[in-house]
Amino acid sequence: MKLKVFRYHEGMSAPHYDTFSLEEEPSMTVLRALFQFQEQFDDSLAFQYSCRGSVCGACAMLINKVPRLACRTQVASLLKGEQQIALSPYPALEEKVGWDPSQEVLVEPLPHFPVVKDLIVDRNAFFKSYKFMEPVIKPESIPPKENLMDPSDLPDLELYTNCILCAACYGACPVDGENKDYLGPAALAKLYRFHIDPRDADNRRLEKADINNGWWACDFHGNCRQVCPKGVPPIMAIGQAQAELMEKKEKSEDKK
């Protein structure tokens, strides 16, 4: 098998990708034949890794055209086509590279964050984004003992509790790649999670993002839910909170 991967370093005048033969091997990752690549070829190829387990996020990038986790991906899986997903478009996946999908496995850094070397990206926007929604539990009071809830909450709570913020959706957007101010779809679902919440008491957790370019600029195009590798569909948390935002201001205007 091939791995192709996108090259880029400060200085550089353009990108340009780097091709090399890796010798496959059973249940080998994306991950393991970067791992490869760098030993047998180049020691000076950049790209972020930690947990190696689909835990920490930190090895998202743009796989065959998909952001994926790297940890998580196998080769042998990627080459057979059982790995494919179809996205609403946006630039990353219109850039013409030449591969051939059956013999060679493409990398390229997560899109519509800026890249710093090789595979690695600055995420400070997203990150920014995140700490806007103040990703905190606020009790009313502090409880003497556990925080306890309700079991039945759960279930609903979990859609979003498992969101690893590994950054996928956010490269995945649409509306991302188009609007630099858009807080994305991590941040709102992580934001919908905090109001659905029953230990938490700020009831102006929806307003915090009743903005242009919060809950109100997602077109629903999908591809959040279609990336995310934990399943955390943050276009259902952002059509429920637009429907409750609409169904608060009809009232209002109604008392008017």
The other form holds:
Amino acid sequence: MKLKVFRYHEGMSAPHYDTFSLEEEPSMTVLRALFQFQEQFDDSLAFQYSCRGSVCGACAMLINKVPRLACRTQVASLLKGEQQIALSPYPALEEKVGWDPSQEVLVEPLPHFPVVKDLIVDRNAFFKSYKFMEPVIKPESIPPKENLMDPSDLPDLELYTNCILCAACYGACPVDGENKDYLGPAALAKLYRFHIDPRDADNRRLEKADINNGWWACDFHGNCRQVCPKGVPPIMAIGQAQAELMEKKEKSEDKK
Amino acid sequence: MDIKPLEKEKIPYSELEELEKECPSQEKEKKNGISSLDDEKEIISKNILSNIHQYDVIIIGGGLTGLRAALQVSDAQLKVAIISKVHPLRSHSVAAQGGMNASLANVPGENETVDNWKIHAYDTVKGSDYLADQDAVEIMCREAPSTVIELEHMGTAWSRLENGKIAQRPFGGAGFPRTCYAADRTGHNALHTLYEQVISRDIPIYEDFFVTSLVTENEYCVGCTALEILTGKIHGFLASAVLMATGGFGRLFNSSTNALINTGDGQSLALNAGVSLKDMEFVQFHPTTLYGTNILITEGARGEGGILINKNGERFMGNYAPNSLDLAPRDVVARAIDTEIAEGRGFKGGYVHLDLRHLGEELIKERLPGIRQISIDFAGVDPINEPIPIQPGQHYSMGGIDADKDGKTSLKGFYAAGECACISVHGANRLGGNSLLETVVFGRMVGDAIIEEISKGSCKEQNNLETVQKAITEIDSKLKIILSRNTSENQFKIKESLNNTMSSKFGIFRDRVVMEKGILEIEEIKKKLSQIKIDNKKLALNQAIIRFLELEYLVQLAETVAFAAMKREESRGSHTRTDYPSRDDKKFLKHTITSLQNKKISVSYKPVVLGMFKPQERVY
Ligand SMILES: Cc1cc2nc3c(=O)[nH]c(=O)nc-3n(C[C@H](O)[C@H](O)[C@H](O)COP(=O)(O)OP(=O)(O)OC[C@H]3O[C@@H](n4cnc5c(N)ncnc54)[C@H](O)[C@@H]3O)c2cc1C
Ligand code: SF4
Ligand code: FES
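With the form predicted on its own done, generate the form predicted in complex with its partner chain in the same format.
All chains and molecules follow, beginning with the one already shown.
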């Protein structure tokens, strides 16, 4: 049972990998394994964490060549060959390093972001896209009590409000890898979340991403939906937004 | 100086690429061949100044409390910044599941009775075992309905009733279905909502900044210092008011439902700045947390019919609570499980089983999907086929920074709110659903109090750079000394023994003899702190040093918990003394105050604010 970890810090000529034999613990997650590494092997290992319960989104990284939350991924089941996800390929998934999946868990930083140190990446680009979407409710007016909402509207909305902004999808999206300006799955899903919120009065939400690097840049690989730890389907939002925009355009063409 | 941290401004996307990734505070001096001594001096002072940031209000903590307060202060046109050791969305608030209490009365009680804030206040005071300050409780419960509605207006996706109103569910210790919820992700939904509002106002956030000290001058809090984790640089912040909103200290114990970052930094920082802590002995334990990771398994699992079973296959709750069985109040169930384990009827490692199998696949999938997922992900157990291994775990810190209902502390210019504070709405025992409420209500109210103080001009104008420069230098050399040590103690082992001491000696059951041992152990641990060696000698992105500083904070809090628990010779709420099994209002209907005097913890007391409700025996 071993952990093979990507190591890099500023000033280093090239990254390398450290391998560490894990002491078995009951239901050990990759996050626990990283702590073991930090506590017993090298206290300079850097990685992000907070909740350890797959709700805060801090610990997304590339584990056995799949973007996942370290705190939600069981070491034993990886070694047993479970939890495999077949992703549409992209350069970051290519084997750059040999590893034996039956003995070792391979942990690398989330792709498509600059590496700051070891497993810590700079997620600024991700949050810039998020902010670009103006992710805040824009109500028409504010009623004295709560807005009434049909409970049957909620399941669709919750599909998108469940996003924890972990950026796993961004690291899994082949288009984000190629095109740094692509807004990315999570930001688009966030925009869609406000579009379908019955309380939101901005009826030009979708137009915000009606640009080359927005809705239309998606190639429908579907990796986003596959890796999302919260079952959010950005690809569905993108497909629906494209269809709605096309319909809108057709209608306005007709009017002309 | 008006420095905004990096990229918090709204930037048109097309321009994003051009913007370099750097914090203005990290601006590199342009070297242009300066030679004269004067110029050099100027450069040096400029360099220092680039580390110092000035605001009207500094908020430490980006959880629900901090974000809500920031909105209030920003809307009053004051210059405010948030400092947080993690991205605000990674704050512990995000993990809250069950909900937020408010007497909206959207769901009628038994026999069509109607809820109101006074009944909410009564439940809260009774739940607190009469140790809550009733003036603060009144504010919280009165403000609750408008607070939940305010979040709704800001965009929170609350769960709904058929009639479209916000849904409410019953919760322990409440006379009405009063808990508003957003599925089992209430904290997540509320935190994302407030973050969205903060972002839309462009409020600067210094994220990954770890606060290292409060800066005081003439008995006035003038700001704080913080370690920029990424670069290892120490920054100074000057403000007319500083609000502490750093959350709880669950990681003092070895089994806790709290996020790993909940290390009580704010309480310890306050203590070191001469501010007292209140009621630190009151620590809430939740009966059902997942064995191993101690992730919360909500009460709902037992509400749906789940039962607790010991190693011998016995349903043991009948021996402890013959009527309410597995659904007895939290403290009762936690004590029962702990007793089973202590008497050898738990499984190896110290846990019992929560069995849901008899509920059937359909019900589990429909009503407890989150619990099923957690069990599968974190214990490798599918509750449809196997019982869930559970054990009690630390859950909430009722005690904290001694603050009044305006969040004011004994230090002028320094405020506290949220779980790090003890405004004293929970007393000796918090009711589920009341702490999310507390964060948002008091985030706003304390924000208002700060605005008022500043507008009255009673806050000191902060222009003394020297004091903060001195504080920066102090921290800088402290950290360098720590890194230069070539001693041999391992901080992770020390943390483990601290956790073991706290859980075994100051856990669910307490008594003098055991606690005396515990206090000696804490003293030993404290001595070892200065012998800890950190191998990583670089200050930039050094998690070992962050963890060391957190450990220092925790050890200090351990002492306050220990002394406060030792001196309270009664059982009240979460504080159970086997040697003093009953409540003693004559002697102990009062708050415990712990403070630092000559580097030693001293304990004193302060009256409880009564009023609406007279103390009675607490029976359910
Ligand atoms: C599993 C779980 C479930 C819960 N469910 C419920 C529920 O259903 N209902 C309910 O009412 N309550 C619930 N609670 C309690 C509730 O979630 C917390 O009390 C509340 O969220 C605390 O919020 P806060 O804003 O005070 O602090 P937090 O959300 O903990 O935020 C603290 C902030 O301070 C920052 N910080 C800390 N130290 C430093 C430092 N040194 N320097 C810089 N920044 C720092 C952190 O980065 C963070 O941003 C639950 C608690 C747990 C553990
Ligand atoms: S959509 Fe899923 S994978 Fe993407 S950021 Fe949100 S939670 Fe993470
Ligand atoms: S640590 Fe929070 S999601 Fe993994």
